[in-house]
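Read the single chain below, which is given as structure tokens and is the form predicted on its own.
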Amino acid sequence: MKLFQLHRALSQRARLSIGVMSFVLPIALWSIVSYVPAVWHPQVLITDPGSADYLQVEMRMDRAAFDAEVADAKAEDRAPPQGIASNPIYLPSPDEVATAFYRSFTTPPPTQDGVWLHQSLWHSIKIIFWGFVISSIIGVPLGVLCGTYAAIARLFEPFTEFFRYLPAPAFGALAVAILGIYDGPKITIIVIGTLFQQILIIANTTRKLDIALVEAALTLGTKNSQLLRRVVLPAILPDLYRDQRILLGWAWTYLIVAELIGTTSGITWFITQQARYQHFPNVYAAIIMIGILGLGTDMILAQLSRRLFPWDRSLAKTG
């Protein structure tokens, strides 16, 4: 097929047409799963309860339980229980996820002191940017440094390599213990999940440049203090953006981690209440707008860079 050939380059519309079929599958696999009663529905949920006076309207039960109840009660010559296969309350349909996913944005919270899901989300927002602000201002730097002065990479790099190991999470009660229990751990917590990885990254796309262009323009005249600013950062800007794209990701990956440290708000806590009652429909809402989110600022972020770096060829394939 034209489609799998080596390093083929996608027409737009192939592109569009495979990367709606990407939602599609998971969806229609979901819905499967939802809405056909034999490819799994463990449980049973009450419609009637019948004879039996533990059982309530709406109450979920083990298909073998249910099938048991009724057995018993036909022998006994009772009104037997009745009820329709179903999922667990763990694993709502896509139609409740939908409603739940509108309602979080148009009905009031339940609770005088409950949240909308917009405000839990901007809440996160302002947390994964000022993590990934105070991550890249001293990340990149650095690893732009590593990667061109081989003194300066034998200086940092080993340190780096050893706290990268270091799980970010461990770290959460010593930032509680220095900065509160508000926002500073959290966003400490971004910062050290990906600062380490940062400048690795970076610095490892640093040392692809081409030597080349470095030994031109030392030909042409350029000064060895004049080679970082006006000949590595312009050749590498293209890879710098697009390793802040994936490092980006990894920040809202650490959100969740950072979260669970002394959480009164943001996304983390929404999710929390929602699942302590079992409002199982709003969890999976709050977590498809996480990545509505995420790959809707990737999205922007790589349309973005078609303009900011139109020469760069590897835009053409991909996004």
Second form
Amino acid sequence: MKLFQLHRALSQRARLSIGVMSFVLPIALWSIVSYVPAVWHPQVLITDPGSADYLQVEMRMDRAAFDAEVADAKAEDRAPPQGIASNPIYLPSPDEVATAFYRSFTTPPPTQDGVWLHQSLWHSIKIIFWGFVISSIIGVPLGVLCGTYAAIARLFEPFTEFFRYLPAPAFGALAVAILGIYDGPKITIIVIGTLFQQILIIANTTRKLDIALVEAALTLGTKNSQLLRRVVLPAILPDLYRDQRILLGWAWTYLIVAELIGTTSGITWFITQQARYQHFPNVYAAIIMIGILGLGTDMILAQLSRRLFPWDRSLAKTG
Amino acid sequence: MNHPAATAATLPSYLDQSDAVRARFDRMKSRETILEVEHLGKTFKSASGTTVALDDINFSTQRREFLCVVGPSGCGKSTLIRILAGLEEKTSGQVLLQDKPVSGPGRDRGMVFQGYTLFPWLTVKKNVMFGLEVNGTGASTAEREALQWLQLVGLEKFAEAYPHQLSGGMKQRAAIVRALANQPRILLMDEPFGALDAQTRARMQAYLLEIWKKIDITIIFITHDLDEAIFLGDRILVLSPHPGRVQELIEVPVPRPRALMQCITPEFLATKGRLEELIHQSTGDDELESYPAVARLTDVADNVE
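Return the form predicted together with its partner chain of this protein as a structure block, the form predicted on its own having already been given.
Full assembly next; the chain just shown is listed first.
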């Protein structure tokens, strides 16, 4: 089939439709599991308890127990309980999640001190932003220097390699002891989770610089002190930008752990609260919201890179 | 391929020069020496021992000379030009540019690489301005000069284009003027047309001669293409491999102005015969004979020749 030729570029239409499929397929799978009673549905949602006094409407029970109850009732000539096949409470259907998603923006929080979903999100975004900015302020220059000068790489990289294996959340208690229980330790966890990978990744990107460009610049009379700004930085900038996009994604994955440290806050607080009251549609809505935010940010950044680096040929390939 | 022995009887010696050619060489030799290479040596040290890449290389070029360097692979011609450019350290000997020893790269020696090496993030114009700007020329002067240089090679329409939008020939023209804009004393070219297709390469060769004629520049041109060396060069420095040594410095007897038609003239063929002789000598037996014989996989009657 033409579609499966190695390295074959897709037409604009094929790109779009296959890209849409990438989301349609998992949603379709979710819908089948949710709406086709023959698929899974291991529980029964009681609609009428019948003669079984320990059952209540809206209660869920395992199908085997329900069937046994119905058989018992029939044998004893009592009114059998009635119910519909259902999934466990932790797997709500797409429409429930969609409704919850919509409602989370339109209905005020149930408790007085409660926060809206978007307020939680905004708090999380601020944590990510500062974590990533602080990490980048240190990590990007250091990475570029490590990639450029072997001596600096030798000085920083062994320790960085060591440190990047340490799980960032392990520093949670320490961060709380030093920085208190509010945003400080959370930002610290994001920084620890991002920075050490960032140094190594950016150092590697810098090392991939085509040395012929440096030699060309030297033969044009460029002094060593000018090379970094005139050649190294502009040459690696598109790749560095791509690295930053990937690293920003990693920073997001540290968010939930970071927000559990000290006082739980942000989207994590929202999720844990909702899960505690078994409002699982809300939990899914919040998780999906994180995904949409992450993907949205990345798409905007990708679009921006076309403007910033019109000369970058690798953009034409990756789209 | 002309086998030297078969054509020797009918061809003049490559040492015979017409009066016009001899007069040209006399004029060239009367010009001042630009570059002098004395007892140049280069040794690479690696885990498996030391390799002598260049051994006691001596030659000099006069102002506005076009010197070609040829030799089989492994003769160190690229190492030589990289040492001249200052991109590699020499082990012994010295390189004098206008009687001053050089060390490290500098704007007085421009270089054109086979891989173009235009800066992809700069427009063609900015690429040409690069050398001027890093050497302290103001942006407006640099821009004016860059545009003049681009006009010289017919690239003024592409001043605002990025290198990836240019064809191979255009890229190499841009790379040449980028080096020339710095007004170097000498232009070093390391197989600059090696990546171009045959037609573009022929046009670029003729074009390079046009440029060379019009401006005060001395060119050292590395190639493995013997026709290219004869077509372009005043003299040809032949290197032998393992270790790289000067085998002969040949004065090309083909008169100027050069044209592609000249490649069948007796002087041209005689020079080419001599070059092939030298290169075969240094590489030993004809390389083809070392390949294994190919077994026949077709019907005996089904012949293509």
